[in-house]
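To begin, one chain is listed below as structure tokens, in the form predicted alone.
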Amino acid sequence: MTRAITIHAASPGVSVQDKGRPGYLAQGLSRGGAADLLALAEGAALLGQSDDLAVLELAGGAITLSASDDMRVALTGADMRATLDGAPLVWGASHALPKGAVLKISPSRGGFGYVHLGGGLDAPVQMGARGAHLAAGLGQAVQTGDTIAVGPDTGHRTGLCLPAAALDTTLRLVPSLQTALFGDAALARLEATPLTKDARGNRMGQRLVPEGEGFATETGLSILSETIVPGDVQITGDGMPYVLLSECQTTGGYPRIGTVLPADLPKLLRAGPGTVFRARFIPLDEAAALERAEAKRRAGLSRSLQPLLRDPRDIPDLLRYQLVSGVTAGNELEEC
């Protein structure tokens, strides 16, 4: 029989993603998959397997399942709340999810998470990867009562976690093909703005907003349509910033101010309406050697793991914990 989880409910937003389909700009599809290519890697780690599985996207949604058989289940991306059963789950970790159990996850400030199974999501392959590129109409987004397969697993470990990073709210361009259209007063206020994450976003882009005026030109009104990838940070005639994202078109007329660093998108991904981010621009070559510096830290995330429950005997620092009220001890030594 083969193995699969049971979609019992699930809300707008919700799809399965891999890495997607690059190749195919020439011909008008984007990249598409998860938008957070970080989460990828780190729900791999969790589980011991390769990030070129499917995995289900939650895009602001929310899931309830069960699995036909024992599983195992990583949860990544943007904090969300999850139960397992009715028990609460850490976020960020690896976890068993025994047959029947009842997993429900629920956004708890928006964002994109990401939940992995043992063994990949089996869904069927189109133009060369699982995942739904929902503007182009190739799958389709997961809906209430789906059965979805999932592949082999080969491992056997659950209970493991990665260290929670504090968020840094600086995302960091580089400069496009317009940027210099926009004039070094308005790029130097660019700097100099908050821009708030707005409520508004999709998988195709999201939308910032500056305190005070926009950043529109007349200028860059006027270009021609050309190559845009993600995260790109285009601006409407209305002054607004939109960083685009997995699902964006392949080509634009919006001037672009400048682009994000592949490496900063998860901060933006990650982050609830409402965070306030700072633009800050720097020179390419420093954003090369810092896209090479994430990747060799995404390559090594598995010797970052560490276990849920910690052997007492294990941790060097063991007497600056309060270990006098088993509550709080417990609940300390098992942070991660």
Contents of the next structure:
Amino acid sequence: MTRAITIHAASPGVSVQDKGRPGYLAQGLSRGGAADLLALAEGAALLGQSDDLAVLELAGGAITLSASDDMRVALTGADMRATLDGAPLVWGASHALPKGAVLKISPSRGGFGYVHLGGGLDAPVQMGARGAHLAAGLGQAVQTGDTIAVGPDTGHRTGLCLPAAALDTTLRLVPSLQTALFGDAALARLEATPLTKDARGNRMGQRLVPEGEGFATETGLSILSETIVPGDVQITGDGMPYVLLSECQTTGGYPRIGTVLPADLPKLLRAGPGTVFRARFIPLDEAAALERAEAKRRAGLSRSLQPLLRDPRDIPDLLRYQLVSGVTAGNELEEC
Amino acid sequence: MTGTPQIESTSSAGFPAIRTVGVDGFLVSFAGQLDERANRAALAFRAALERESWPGVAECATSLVSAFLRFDLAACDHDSLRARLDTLLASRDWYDAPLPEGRRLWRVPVVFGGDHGPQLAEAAKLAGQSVEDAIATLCAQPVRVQTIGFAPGQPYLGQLPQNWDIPRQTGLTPHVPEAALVVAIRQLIVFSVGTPTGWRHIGQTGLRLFRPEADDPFLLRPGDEVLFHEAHDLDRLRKSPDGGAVAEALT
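After the form predicted alone, can we look at the form predicted together with the partner chain?
Shown next: the complete complex, the earlier chain at its head.
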């Protein structure tokens, strides 16, 4: 019998994701894949496996599942509430998922969370990837009652965590193709305007609500449709900014006021609705340097792994632990 | 009548232009507006980029009058790639490039107006034509697939006469169904998936443009031409192979 997880309940917005399908841009199919690529890397580091493996993405959704065998699980991305047979699990960490135990996850403040299984999800490959591209009708959302195969797991460590990523609320932008269309005054106003994350958002894009008037341009309604990349901040006809995400369209005619650095997208993806962001333009060479540094940091995440310290209040069988004997080196007492 | 689309004037000064896209992309544009020769140039330049296959280039694509290139920041930098693009641009007159090989003419039936094209009257009015004349104009000449984009397999078709240079609407229509025919800025699009849009919905086809289960998942290719004709029974179109469309080779 193959290793698998069974989905006992799934709200809308749960899907199987991986790094998506690069290479079909010319045919109008965007890369898709996990919205939060940092979360993919964090889960891979926590489980000591490749970040090419498929995971569950919870786009603000909730899920209840159990495993056919003893497995390992890691939880990354936006903070969510997780319990295993009713006992709370620490987010941003790896845990044992014993056979038959019920893992229940529900959103706390919103955003995109990720559930990684040791060995990765062995969902069917379509056009070179396992990730569902919901906008393109490729694959589908995870449904209650689904069984998803899980690949062989060569690792065994659990109880690890990563230091929480330092996520502020500044979205750094580089100029985009149509940035100049808006004029210096509008660009300065964009940087000065509080931008509130709206409840409306999905894998295609996240709406931001500016304080005061929007950023509409007259000419913007008749510009030529042009290539779009994830992170582009599209201004629709009513002046509202949308940050386009991994499942965005490949071309579009609404002007883009700038492009959010890929390294800053997790800030937006992990925040709850109502979070206030600020936009700040930075020069392209600075942005390229930041991205190169972030790629290096992502690749070396496993060096930052720390043992997970359990909060004594969360340990129901506390009295079974020897609490006083032994000496600790001290460093494992750092909080994750 | 299957005449070739009208040839537009050469691009204006300042093109071709190389601009950056996001943190790891370049766009080489051959015009600032829709232009027949610039569209050919973009298709030919992208084909050349594929042939060159420079190290570190992750992906190439075309939009209407531009070629896009995405690269790996760990393997290249902006300066050296821009220099390579400059050299390739200077190596020939891209505006004289021929259209891609293997082009086809697709005759595509459309149900115009009514529930299947609720904004036909509004679009016709903006174009200064009666509804009947608008349909006649849109079916009079083939339009070319200038690029595939926005959604998988979705063609941007052009170019329509000058009076069809109508803007997108300011608000979004929340949902227009798959295979819908929409219009704005001298172009037509057949949607490959249901989508919100700012373009005006004027008709409905039976085309299935994206077939992920097929060996070749994309029905249309850049350079193909599409000649629309009016039909009235959408259910029949939807049951027909290729939505009632037939293709022939263009020589």
